[in-house]
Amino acid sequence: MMEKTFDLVIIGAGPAGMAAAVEAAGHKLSVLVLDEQPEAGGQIYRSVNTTERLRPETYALLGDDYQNGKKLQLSFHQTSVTYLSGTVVWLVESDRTVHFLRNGSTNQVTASRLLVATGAQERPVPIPGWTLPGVMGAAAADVLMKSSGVIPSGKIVLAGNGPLLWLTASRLAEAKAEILAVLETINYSNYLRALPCLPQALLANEFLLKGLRMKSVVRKAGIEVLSGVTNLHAEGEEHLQKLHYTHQGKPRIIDVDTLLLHEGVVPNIQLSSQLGCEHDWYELQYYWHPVLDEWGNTSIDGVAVAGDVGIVAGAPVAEASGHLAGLDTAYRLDRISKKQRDDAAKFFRKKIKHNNAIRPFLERLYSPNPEILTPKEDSTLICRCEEITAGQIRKSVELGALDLNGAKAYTRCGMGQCQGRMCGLAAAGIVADTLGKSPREVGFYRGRPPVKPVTLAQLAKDENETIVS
């Protein structure tokens, strides 16, 4: 097995690793990216270079959010730094040695700083019958796109809340997808929580401004928009076939081939939960975050943070604290003052400011629905990797358990392969109902390697060969 030491070590190649990398480089850091897909740009910029060569089209439609990754992409390959694509990150010790997979092979290096810049992933959403055949997410639907230029066929409906659900849906519009209807989850009552935050949100206005276009877009598709919609249920034999939902107190049923769920997405933790990092929960939005300084530094020596894994801001914010972490990094390593620090990192504090006057008013106006989040129904599927359900998790309450790992001693939810990805929200959601606290006093599952599966092949197998980009 082949060990080397880095300056700095990012895992994760979106727009926040790419900017610490290009950032770090200019300041003569020897610099290793790793990043599980096939090329740099993490699912905001997704395949936008393949794209644009292959897709044309496709990288049209997709407009400006997404190709202003190319820029990034393009500086960030004109670099000097250590990029390897394809590698799974699976252990980070204390010393911050970085364990990956690559090529079926296991690898380790050594950092003198280590960056964690994995990004946020969409909130997984437990209905009933959220496993059929059929059923996707909003960003996974986005993703397709960017990476294939496919698009869900036959009749498709959107339900959920967010910026993202808008997008998303805008976007297939314009793709001439056959969308029957955008059901919005979203309660009333967040207009009222979000109208103080208004007159901050005009400071960003090209994004409201942006927001309004996407939801005209759909309207001028033809597309029905229903708001205050609950008691979400999917249903179908072997793949999805009918959506059961209420609006204004009466049940309806659509026929529909293909469900996009969304409920916002959330910071990627797992790296930040196994290193041990500090972490915060977040009540506006529903999720826990690492606990941060103003350069992205965690509790732990040496170990930072960029991007949507810290708190979720979007591209702009994630590339401009990309930037930070970079100068800050340079600083620490005795490449440049406190002041050059301080000077340079001016004008990515202004685009930060700048770009978050609108967060308030969008993370009031896009909280989660709790209906949605902690499910009622029993039979309802929370783990997918153990088959656990919301009553088996409800039953383990009744039998003792007082936190989300003590749900998780008696049921064995959050034991599979995805580490609590992709149960943990809700599951802690329903052990914080039945207990009557709140998700923050349940906490969350705790951080333990292999955070991505390896097999015991995989970690006999050494790699001697020097790494190449």
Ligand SMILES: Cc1cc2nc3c(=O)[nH]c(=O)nc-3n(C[C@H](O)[C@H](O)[C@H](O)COP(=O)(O)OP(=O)(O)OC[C@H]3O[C@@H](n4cnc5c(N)ncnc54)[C@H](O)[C@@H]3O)c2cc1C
Second form
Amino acid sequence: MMEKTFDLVIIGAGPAGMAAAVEAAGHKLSVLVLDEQPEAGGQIYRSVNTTERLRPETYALLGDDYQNGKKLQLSFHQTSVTYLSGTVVWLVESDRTVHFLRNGSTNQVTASRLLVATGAQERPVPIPGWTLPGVMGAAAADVLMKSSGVIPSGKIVLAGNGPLLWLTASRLAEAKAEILAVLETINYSNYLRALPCLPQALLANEFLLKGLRMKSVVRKAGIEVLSGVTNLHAEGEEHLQKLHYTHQGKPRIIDVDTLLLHEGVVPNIQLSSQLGCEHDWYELQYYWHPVLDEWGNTSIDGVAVAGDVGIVAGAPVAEASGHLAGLDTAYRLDRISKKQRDDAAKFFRKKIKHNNAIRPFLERLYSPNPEILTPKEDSTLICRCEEITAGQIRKSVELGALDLNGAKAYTRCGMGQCQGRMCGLAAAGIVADTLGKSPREVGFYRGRPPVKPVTLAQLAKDENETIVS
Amino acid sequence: MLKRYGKSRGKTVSIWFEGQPIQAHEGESVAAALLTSGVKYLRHAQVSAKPRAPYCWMGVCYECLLEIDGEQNQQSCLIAVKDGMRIFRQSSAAENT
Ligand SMILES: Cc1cc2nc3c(=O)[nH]c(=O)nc-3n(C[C@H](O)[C@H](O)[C@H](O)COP(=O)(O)OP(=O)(O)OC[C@H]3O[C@@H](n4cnc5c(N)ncnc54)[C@H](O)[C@@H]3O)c2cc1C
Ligand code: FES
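Output block for the form predicted in complex with the ligand, input the form predicted on its own:
What follows is the entire complex, opening with the chain shown before.
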């Protein structure tokens, strides 16, 4: 069996992972970076090199925010770092042995220190009918533009809330896609709640301006924008055909081919929870995240976290937090002194502070829609893999389930291929609501290996393969 | 229902879906290439056998699972097309019973 040791193994080559690798390699650490995508970049800079090379129109459409990723990607590739693309990490042990799947066979390495930089995923939006072909995530549509240069055809509606909803809407509007409407699930009370945080947000006013620019692109394209939309319901036989919703107390129906849903993004905590790191519930944005010190270290010795997997704060903060984790690794492995670490960290801490100024405002304005946090209709599918409904989850509580893992045992909700990534938060919301508790009290799925499916044949192929970069 | 954006694309490659040839372009994911060619769904739900299509496009939802070149359960949103690739839908548990 192949056995190889690195000073630092980083899982995820997004802005956080790439920045940490650049920092650590700069201090002469041996670094291995593993990422399941074909190209380094993470979600924001997905396929930036391929897009520039093969799809110039899409590259132009995606603009500066995307193209800027080239710089980080370039400095990442100029380091001595060993980088394996198309590599899925499916198990990490607390002694920092990392098991991964690549080209159909499994392999493993050990790390003196481990950095989990697995980013965020779009929060699933379980409305009635969300499993119909034609319904997908709005950030998913954005990823599709980046990874394949493909956009929805036919009539499109975007529904939900958050900066990435507007980003996708504005990019699709610029691509002249046929958008019928943007239906926001927030209302004036969100604005009231966010208002006290506006002065602080103005310290990072470039983000507010960006937001206003995206909205003006959508409005200039003549697209209808409604706020305070409720009761979203997708309808169709084999494919999405109609969207039902309520606006200002009136039910409405429109014919639509593609529905793009978005209610923010949430940390991708499969690996940190499988490792047994301590997690906490973030009430404002309604998600679990690992508990970290100021360098990103978790409760497990030698395991740190950087980027959106720690707390969702966007690419610039992810990148800066990657540098902090890289610096701390260099210090702990005796490459730099405490003072060198602390001095170098100042620049990145300043950057984080500046970028985070907008967060209290955004997080209050764009709080996730309560209708999808605890879906009310019993027939709504929550677990897409095992096809478990909200009603079945409620029933499991009546039968005696005391927490989320109890409901999982009763219903199989969360036991499918996605390992609870799609159902976890909504199922927890339903269990908590039925028990009259808070989601914090009902817990989250225990992250069990493999966090991504691995077949016996793949395990059998674990060979004395050597790693090539 | 998806379409390609922009005229310049990578070079053309041929893939086979359920025995039918489909034209795609270098640098596209298998799932994207299929859905732009008029394929409406990629898998059947486990229990109800209802049609499903990609939801997350980033490796989270497993709605894009296909058999690719003889390997089952491939996340086709993460895999780039290659000339001559042979792709099939998988049967759901519901269909097997
Ligand atoms: C779908 C989506 C689209 C987004 N688009 C934008 C955008 O256009 N603009 C913007 O400002 N922000 C966007 N964001 C927000 C984004 O999360 C941050 O801006 C930024 O990408 C976070 O950087 P990161 O390095 O923390 O994580 P990410 O960029 O998410 O990188 C994490 C990496 O880890 C890899 N990974 C995860 N799990 C595993 C595993 N088990 N094995 C191997 N590799 C793994 C992933 O493939 C990914 O490349 C998007 C978020 C999502 C979820
Ligand atoms: S579309 Fe979700 S995993 Fe491929």
